[in-house]
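Shown next as structure tokens: one chain only, the form predicted alone.
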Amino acid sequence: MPLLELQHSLIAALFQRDQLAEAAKFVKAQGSLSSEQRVGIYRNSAHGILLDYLESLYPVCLELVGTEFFGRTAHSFIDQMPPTRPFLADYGADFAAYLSAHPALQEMLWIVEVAKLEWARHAAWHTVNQVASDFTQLETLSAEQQAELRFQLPASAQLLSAHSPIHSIWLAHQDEYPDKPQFDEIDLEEAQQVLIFREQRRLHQTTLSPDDWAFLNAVQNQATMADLAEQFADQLPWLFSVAMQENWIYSFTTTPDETKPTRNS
């Protein structure tokens, strides 16, 4: 049997239980272990590693749903959506979407939103730090150049708008915060907007006011300074000042975005 075909058969058995018997045809029994049992060892090992990894990614979700429910759901997820890339940190992005389709969670979709928050934290942490722009250069720009300025959030920035208090729920499950809220006192119907970004070796997570979220969302969508002035009018100086003080804006460019229509079009 060609090696590649054998490898594909074994991979299929790792993530499809009904393929164990087929893969076992190419594996010898040894001692008291049958061929299927030997293949099963590899399947269990792969699942165990990925389950541990998902638990480390979604610790708050694990606490919310319990070990048994999380384990069953994670094993099902692993079989239906196995890793397709060699970098393990890329795996697990679809877990929140998978949870959203689970019948048992249809009345508790705030758990799904917490999962999205946990993935956003993971994604932000694994983003490479970038060099900040020199904002003193803004003084040398003409009025026309300033109007076309586009600002950037940190490359790691993750903006989330949720129907539930995802930051408060997450915070309630962090032992290192003595002033954390009590979970049973949280209003699960309170909407929250959250920004997550990495600064060197520190991960920032903060709730945003509706105005701050709208401003940062516009910045992330590459609005020009002229666009921002038109949208936020008298609020813009304050919004911009807060964003700069909090390091929410990290760089800028004067290069036009060719994917966006010009203001005269």
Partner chain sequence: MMQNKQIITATLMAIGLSAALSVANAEDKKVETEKCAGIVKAGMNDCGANGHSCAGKAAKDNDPAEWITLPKGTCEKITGGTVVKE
Contents of the next structure:
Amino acid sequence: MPLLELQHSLIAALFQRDQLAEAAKFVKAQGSLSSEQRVGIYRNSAHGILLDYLESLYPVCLELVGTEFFGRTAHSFIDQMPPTRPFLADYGADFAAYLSAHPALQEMLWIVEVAKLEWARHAAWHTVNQVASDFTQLETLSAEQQAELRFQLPASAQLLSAHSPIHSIWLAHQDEYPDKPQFDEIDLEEAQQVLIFREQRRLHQTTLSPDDWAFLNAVQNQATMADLAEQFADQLPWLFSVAMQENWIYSFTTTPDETKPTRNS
Amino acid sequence: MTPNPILGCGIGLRFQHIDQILADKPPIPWLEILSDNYLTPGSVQQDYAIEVAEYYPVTLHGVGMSLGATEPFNDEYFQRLKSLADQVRPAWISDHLCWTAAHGWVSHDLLPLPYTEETIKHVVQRIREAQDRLERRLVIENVSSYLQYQESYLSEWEFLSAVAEEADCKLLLDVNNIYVSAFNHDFDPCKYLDSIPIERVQQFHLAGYEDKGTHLLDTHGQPVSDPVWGLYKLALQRFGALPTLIEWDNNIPSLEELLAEAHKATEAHIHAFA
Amino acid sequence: MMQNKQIITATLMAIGLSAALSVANAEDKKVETEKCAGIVKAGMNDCGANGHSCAGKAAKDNDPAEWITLPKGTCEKITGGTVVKE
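Please supply the coordinates for the form predicted together with its partner chain, as a counterpart to the form predicted alone shown previously.
Now the complete complex, all chains and molecules, led by this one.
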């Protein structure tokens, strides 16, 4: 079908520069613009729309590397990995991985970690939390059921462990944040664990202590109450208290998780 | 419950303005929600859209249906759009007479079709299918374009009119897009207007273009230009004072400035027949 | 050192207490979290495809120099510029 052929050729030209001439064969030359220049207008437009979008997703990375570097890298990313779904909000998840392969960033991989944080924020905005459990129901469970309990963070929760202080770097680039750290005083060697999650129309982003991070990570990996008691011993009541107060834990399940291999006892 | 009627001159809902709109509830005749930015079920975005729709009549306007494409429709897109529509109860749903997907890729940019009898048949069948899926009549918008295909032999107005008649859909005439394409392809925009069947037109769009010297670009980044206001007046005289919407997507101004632009369209409604 | 069973009992008590408190303090908590680090409005972006065309930013396509462009943003402040490895 000719329409199919035409559309394949034109969309290829949007994401592959060397296909411009091929697509131009379908197009009339008019006035002062050649057919190739006319296809080029669309290539620029499609790239421009996606670049604007990536800039809005990764505003801190944009500031960190500057508009020229960001633009060039984004343009080659768009050509390498064009969108494949009609939902724009799904696009750009691979951008951090793409940055991590960039030769100029090999000494600055902390920028890649900041990109991962910015994507985690975007993902949290677009994820719907599960219904919160009524924790007062826990009292009614038998001892066996209590040992088999599993807990869940809000579905929007993103746990990040970085070799660099991604939360501080991010904060330092927020104009509206009053007590932000001074960017040039940040120690890049400081590792940070960060939790991001959404509550209704609000996004929470906070650093975690190593203990809290290990605890939430175990919960996220669907450890049972018995596993948690084993791992965290008498720290556990305190870890739970903090997590509950901060709304880091939203729900629990009593049925065994069938996706995990069952233990031999 | 039937949706509130869409009357007068509204504005496209943009995130920058949502908090202010929900807090102050300024008098706005109606709002157009860009469906593609609200398609995640249960997301904050959708939550906001639902709240806005509680206070204002709304329409849904999309860019991702890809009515002119040759690959099958994206089922998930239609499911999500339908679910959004169930929640905000738009007076109607519109999308563009164009294609955005091919070869497994999505352009997120509105790409023109070749204007031939064969394309008409194809698009008509696609619009009918989309209308069946959404269980409602669609409103189809003409796009700005920067190229014409070798194989095109129909004018855009012939193509658009034939598609509307055969698919039995409504039309959203973007007056700025007509002007932009008329400049880019050197045709008479008045002739375009005069050829469109009057009873098919449901709504107008107005926006600002950018003059690139060799061509006009539909950037939605500035006020509506004077020649487009002139063409709009002619459109009002031919089609009547139909609902009109201001689109602004780049260098988005304050809500007050945007509403002032909509007010200019209201003024045009009043003076068009004077 | 507590036995696992005692830990679980103590933990469930802690959870029960927190659950009760969080209901009682729901209102106070809202105000407090406003001040927490990281609650900044940024992030919910409305930048999407919306039917407009874009002038692009003059992408220099397939420029061979692309891969050796250096970052020139605020990162220079704390790294003092960078060197590309040959």
